[in-house]
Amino acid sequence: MTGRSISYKHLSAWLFTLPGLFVQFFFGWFPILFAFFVGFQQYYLVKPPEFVGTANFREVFSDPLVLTALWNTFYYAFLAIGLTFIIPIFVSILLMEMAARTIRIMMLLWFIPVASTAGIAIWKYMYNPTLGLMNGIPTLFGMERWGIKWLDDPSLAMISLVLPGLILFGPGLIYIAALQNVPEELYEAADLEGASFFRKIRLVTLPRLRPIIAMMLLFSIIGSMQVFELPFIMTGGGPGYATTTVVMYVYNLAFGAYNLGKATALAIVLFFIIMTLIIIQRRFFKENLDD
């Protein structure tokens, strides 16, 4: 009876697990495996594939636009992590020192769902050099000379893409939720020891936030290295190629030039770059100070 019960439990567990495994395989693992197959093929939609070995990868590494896209992607990741990842940590810590009513209002604002695609489109028109709000405000005060060609200036286009992330992406809600679980006794003990405000942040707050920061940093690295919708909607990769990222160039190769082989090869290169960054992050940024 016991053996039958155990077998039944095992069978039930597999029956509940198989649908999830099926979805994970066909929408997760299989596309990755198929990508490695396509990356070594001359693969066009209009004709049968042909095995070409490492020709696609050699073409990727010799393409100057790939180097430009890689530089743009790393530059965007640097700006995005510096502005939309680090700043909310300190903003959340400062908010926790304010009144409870203020904290609740900020949490409500961060919790309001924002349609990112619609928000990006709105920001695109806000950057319009003649009709946009960003140049319209100086014009109201008679300062037309302060007008800036935000998305049309190669030196400002990338930073203009990052700025909406300060509003559209609100990790501060997660940090505030984590800070509310920090035992008040730790701060009281620090006060008894005569610790200053910044010392309490360094010795009490940041160690308690460390696991959350490590997780959010991981998500930020992955997300910023795969950015697509921001440059696609706001600049189309321009001006010139100033905001063309790797994923956007993969899109252009696959659906513009219909060169799926080279596009997949570039996607594989990006995959290994992201995996390398994740390994480095997991190696040097531990979730716990004792590790």
Second form
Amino acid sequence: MTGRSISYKHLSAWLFTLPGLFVQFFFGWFPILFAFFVGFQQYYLVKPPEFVGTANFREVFSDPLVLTALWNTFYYAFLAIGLTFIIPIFVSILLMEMAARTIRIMMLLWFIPVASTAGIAIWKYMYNPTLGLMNGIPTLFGMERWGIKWLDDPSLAMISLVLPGLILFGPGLIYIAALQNVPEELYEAADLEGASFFRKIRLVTLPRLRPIIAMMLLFSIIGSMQVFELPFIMTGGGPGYATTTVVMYVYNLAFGAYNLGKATALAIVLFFIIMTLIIIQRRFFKENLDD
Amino acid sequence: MRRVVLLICSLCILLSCTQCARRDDAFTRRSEEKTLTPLDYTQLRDREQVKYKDVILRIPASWGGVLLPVDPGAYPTILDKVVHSGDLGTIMGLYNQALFELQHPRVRVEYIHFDMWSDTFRSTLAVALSARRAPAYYIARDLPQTIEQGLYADLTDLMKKWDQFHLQPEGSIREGTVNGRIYTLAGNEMGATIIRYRKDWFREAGIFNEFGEPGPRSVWTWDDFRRIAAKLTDPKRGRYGFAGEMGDFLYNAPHGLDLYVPDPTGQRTWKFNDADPELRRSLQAVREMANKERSANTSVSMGWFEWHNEFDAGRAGMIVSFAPHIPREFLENPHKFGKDKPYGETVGMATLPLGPAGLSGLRPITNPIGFDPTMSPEQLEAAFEWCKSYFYGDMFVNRMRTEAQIARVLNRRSTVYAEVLALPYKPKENLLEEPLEKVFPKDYLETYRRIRESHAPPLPREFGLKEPPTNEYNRAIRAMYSEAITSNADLEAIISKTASIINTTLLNFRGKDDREQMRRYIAARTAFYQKHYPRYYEQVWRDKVQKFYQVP
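Same protein, different form: I have the form predicted on its own, so give me the form predicted in complex with its partner chain.
The next block holds the full complex; its first chain is the one shown before.
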């Protein structure tokens, strides 16, 4: 290959990549870089910004609501990962034991409610203490005293937010797709060795799912630490501040209080928290089977 | 072949770069030519006319403008579709556009799509302003923070020259004034927060007003409101006396409870008013209404839409609503509650209940509008003229005539009556075929009379005092009330927690000339109460000033 053809190949590769790189830069990297600029400014929507040093970060660290929001976010992440990440793994494994036709129907049913925003709005009404289905069904059976306040009970509000995720979040589909790729020979070999059902799950299924689980765990951590639409639509962060999450507080600071600098500073803090969690997850939960 | 592809790609990138760099400089172009009269203008040739129009007005379709359909559908052209489908509103919008341009030859009106009622309005507006593609005017929300953000042009000079300035509702002028400068113009629909109630429920409960009609008396107190809410409540029939968001259930304003007061230490401008015993009474009252008396239906998931649904579905006897909506619904949807329940005999409106010393929370307001601050002075003046014409001038008259004609053809009541009832300005012509008294029920007219006669107290911003961010502040207050309602926590603990949050995060500022500005502000409020609420001044305010309004 001549030097001319190499440079031509490089040039054309760069030219074809350039539009994508532009998009990635302006919509992907630039906002992150720009956030670091805004975090140190008193930033106005129209007027020019003013440099304020670390004042926004100091405000973030002295704000009692930031601690509340962080606690709520971790609590949500704990519940969400526990309920909507782990349970579907086992549901998928059990589902794989059923007939192919049942699997297909179940997959279809699982997939239908994934239209999340509409789903969230419906759940808001299902939780309504006087009209909602969640209290309506027990009342039909004469259990008027059931009367749980769901979203209006500070101790239940967060778990009420997580419950729709069991249906609306669809990792089960991904697990099923992954399970279908596990070689049948492995199970046959396990059968020959006399392995029990649970032993097969422990020694064959779960290790084979490991890369997918690692990836889904990563998405789950990022997603649940950035949860916004569920509390925003269903509770507005209440009762009190019981469901105010960090991203919701960032939104409120930016577009409620117009304190864009502090909002960005808090977003940067969240960015580093998520980065730390991801590094820990990558360090202790290897994707590679051989690791 | 590769080289051709490469060349095409390079050209595409180059072209897109040049397109990005091109600036629409029509906004900044200034005409050097002499000012033409409308007649002179009509005598110009097409090309000269186009060239002469150098003041561009971008009018939002969601308030003042119209947009042509994008698709002609089964018709040969879009204009055919508009004409043959009887879309007179759009035709009148285009007629008004042509009329305004003829009256102001330098102006070219562009109707644009700009949704100012959605949740994403703020961020969309910020982007549009940065890109110099914002509409000429838009709704002014979250005052005064958006004024501090520089979102609106200063209208003070234009206001001074305007003959109907004094007709704007007092509350709207106060809302949009910061340190003596005016940034907003009152919209064309005056209203107030009022109580919407079920007349049929009141009739059943035997509660009648001074006109002998079912409903609360036009002068009623918060205690009356609470008592009536309890009386209308019937758990067996799934009825609540009142439905609303988790808040003070209308308690604070009539009781004169200010939730932030001057900080006596001088470290900050304000402090949370946790010392006022009225706050404890307020929290206790809403807790009892929601949980003990069960006369108030409230939830964290309940917003404006939800509590109006509760009302329409016959599950709430009273809700908080916005005054202009009721007369409009009365005309547009007279059988909303069924053929046997005419709207006017089913839905009533009353002003907010008063406090024990006669203080009212009633504030005459409109949707205020702000103008794009990046416009040139000519554009700003033209936009202001447009609003005047649209609100009460030629365009208003044309719109109303069209609406009346459409109503006549369609054999329904014209909404012109609702527009005129809520109009704060003096229209150019009288458009009513019959007097308002013949159209609306007495309680609607009485409520509007009271709204027009009500007064709004001075606001700190008018004196240059910084206020906490409205949205976040309201959110913190709602959180306090929702905690009081949904938990059994000690009220003192809730108040102290709220004070800590609000003082640390929302009131952690102090201005340079606070002391002097604060004195002027308190003096203005004192004068306001002396003039409009003498009983409250004597019985409450004087004592309150001594206790909570000490300037450091």
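Source: prediction; values computed, not measured. Numbering follows the first chain given and starts at 1. Whichever C-alpha set is largest while still superposing within 1.5 Å between the two forms counts as the rigid core.
- With a cut-off of 2 Å and the rigid core superposed, residue 24 has a Cα displacement that falls short of the cut-off between these two forms.
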